[in-house]
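First, one chain by itself in structure tokens, the form predicted alone.
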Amino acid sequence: MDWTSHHMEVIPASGTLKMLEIATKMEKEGKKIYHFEVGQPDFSTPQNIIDTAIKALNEGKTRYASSRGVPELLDAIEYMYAQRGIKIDGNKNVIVTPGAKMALFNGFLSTIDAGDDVLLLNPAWPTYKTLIRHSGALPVDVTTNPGYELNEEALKDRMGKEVAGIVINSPNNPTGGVLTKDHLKFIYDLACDHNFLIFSDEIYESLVYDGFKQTSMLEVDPDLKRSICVSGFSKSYAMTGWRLGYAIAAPSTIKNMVRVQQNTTSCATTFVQYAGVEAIRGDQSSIDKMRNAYQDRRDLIQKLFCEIIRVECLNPMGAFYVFPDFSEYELSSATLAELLLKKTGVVTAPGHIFGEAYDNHLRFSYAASTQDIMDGIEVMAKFLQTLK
């Protein structure tokens, strides 16, 4: 008897983790693999954060916490945004969640009704679509210009009474592109004119390059009339496995998100929340160290791609991804990704998982060692020369 529910029809397998599983099997067979598929910092979590978590464990901070978050972390998040000139109330505007995914899911369940349209600036992290569909809503793709540059006309063309929200992600996964303050103002004005909500995923906001300053939607919508901002600790502090995220929204929305969390995960892991306090209030030099290293790697990988014939690669302003265009090879992204993995050991994420319009792209994460970037792109380039 197959007990698979109909809910599984909207929950696909992860395209990136699927590639990782194949690559892991090949590694066990002794093949050299160059990992460019998973968006995970290759740095260790800073030691002061680890030490604080151990201290919290030893102090017995292992019981249930408030579904909203421990007071110390709510205060720390308020403090962090105040340092940027953004005023929020940690006790009213913030919920702490087990990872940013849960913050997004809580937000969708709290604000979106079945049958609503939720616009999705493409290319986009595939989990957005899954969460939107699981909420009973319909994700509607809005294609951007190359490099995640906002296409204002394409966005205006998608306006309608069924639109209840839009998901934006700057810096963007998979392109590394960014939305400017003017872009955010344009989106906010549309939201006011057409009465919809903005879900702003700002998880990569600290990883921007060349002096660019990422504007938060909180700066455009300080009263949180039409915005839910989501972020977390995974990328900025190399804490992917700690599962610690948060959302910032209007008090009424946060109350509803707390109700969702009370009935699902209960709370984020208690001792991990105290580690989050140290991440915010402790030494911040690790962020600069990672950012500088990523910028050097971005410069390297973009230069190497530009040397490959028949490949176009824009220079991203943030995150740790490039999204080169392989259209001249006339292969689907899934086929090309599988060929590269089996023939060269280079594992990437196929572009089609980020939107149907991007089946000629592959996503490469440069959260990898400089040596692996040089060696991996070299063996890939040699193989591509053999393709007609």
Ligand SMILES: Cc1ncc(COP(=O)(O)O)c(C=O)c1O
Given for the second form:
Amino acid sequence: MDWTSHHMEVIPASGTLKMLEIATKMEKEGKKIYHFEVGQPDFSTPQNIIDTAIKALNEGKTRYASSRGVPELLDAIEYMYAQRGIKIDGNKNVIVTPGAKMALFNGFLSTIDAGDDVLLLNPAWPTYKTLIRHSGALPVDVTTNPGYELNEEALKDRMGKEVAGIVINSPNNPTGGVLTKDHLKFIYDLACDHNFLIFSDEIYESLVYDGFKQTSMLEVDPDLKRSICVSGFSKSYAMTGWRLGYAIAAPSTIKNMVRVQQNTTSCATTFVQYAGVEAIRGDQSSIDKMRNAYQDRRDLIQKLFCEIIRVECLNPMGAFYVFPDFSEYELSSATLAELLLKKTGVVTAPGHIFGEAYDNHLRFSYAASTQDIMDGIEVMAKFLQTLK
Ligand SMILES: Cc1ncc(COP(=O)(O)O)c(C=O)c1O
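Any chance you could show the form predicted in complex with the ligand after that form predicted alone?
In what comes next, the whole complex appears, and the chain from above leads the way.
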């Protein structure tokens, strides 16, 4: 008997599972594998955050917390945005969730109806599509110009009365590109004219380089009339396994999201929330160190792609990914990714999983050591020569 529900149809088989199986087998055989596919920091969580979690455990912070979040963390999030000149009310505008992924899912469930269209600025992290489908809505791809630059015409062309929302993600996974304030304003004005909601995933907001100032949707829509902003601790604080994220929205939306959370996960893990307070209010020097290391690696990997691999690779302003264009090899991204893995041990994420239009690209995460970046690019360059 097969107990698979019809609902499982919304969850596609992983686009990278086969590759990871091959990589694991090769690693077991003692082959060197260069992991450029992982979307998580290679740094450990800063010690002050770990110590605070242990202290919270010893103090008995082990029971259910309020579904909205512990007051100390809600205050800390309010304080963090105030430091950037953004005014929110921690008690009304915030919900703390087990990861940003859950904040997004909860946001879709609370606001979108079955059959609605939700626009997805492409290239896009594949999870958005699955989460939108889980809530019964239909994801609609809208392509951007290279580097995630908004294509205003492409977006305007998608307008229609069934559009209930748009998902934007700046800095972007997989390109590392950012949306400018003008582009955010354009999206906001369009949302006002056509009455839809903006889901702004800002999880990479503190990983921006060269002194770039990232604009939050909260600065364009300060009254949160039609925005849900999502962020979390996974990337900025190297806390992927802790599962801590949050959403910021209008009080009525947050109330609905709290209802969803009460009936699903109950709350984010209580002692982890206290660690989150330390992440925000504690010493920030290790965060700055990680950001500086990513910036150096970004400069390195981008230069190596342009000078050694000789493919088009933009120098992105944020996140920890580059998304070079391999069209000259005339292979699908899945084929090229598999070849690279088998022949060189380099694991990447094939471009097609981020949108149909990106089958010429591969995503490389530079949350990897400098040595691996240099060695991995070198072996790739040698192999790619043989394909020419
Ligand atoms: C764009 C984007 N949003 C959200 C997430 C998930 O974040 P979290 O670990 O807080 O669930 C990821 C993780 O890869 C991501 O790339």
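Positions refer to the first chain, counted from 1. In this text, rigid core is short for the largest set of C-alphas that superpose within 1.5 Å between two forms. All of these numbers come straight from a predicted model, not from anything done at the bench.
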Open item on the list: Once the core is aligned, does I22 move its Cα by at least 2 Å between these two forms?
Closed with: yes
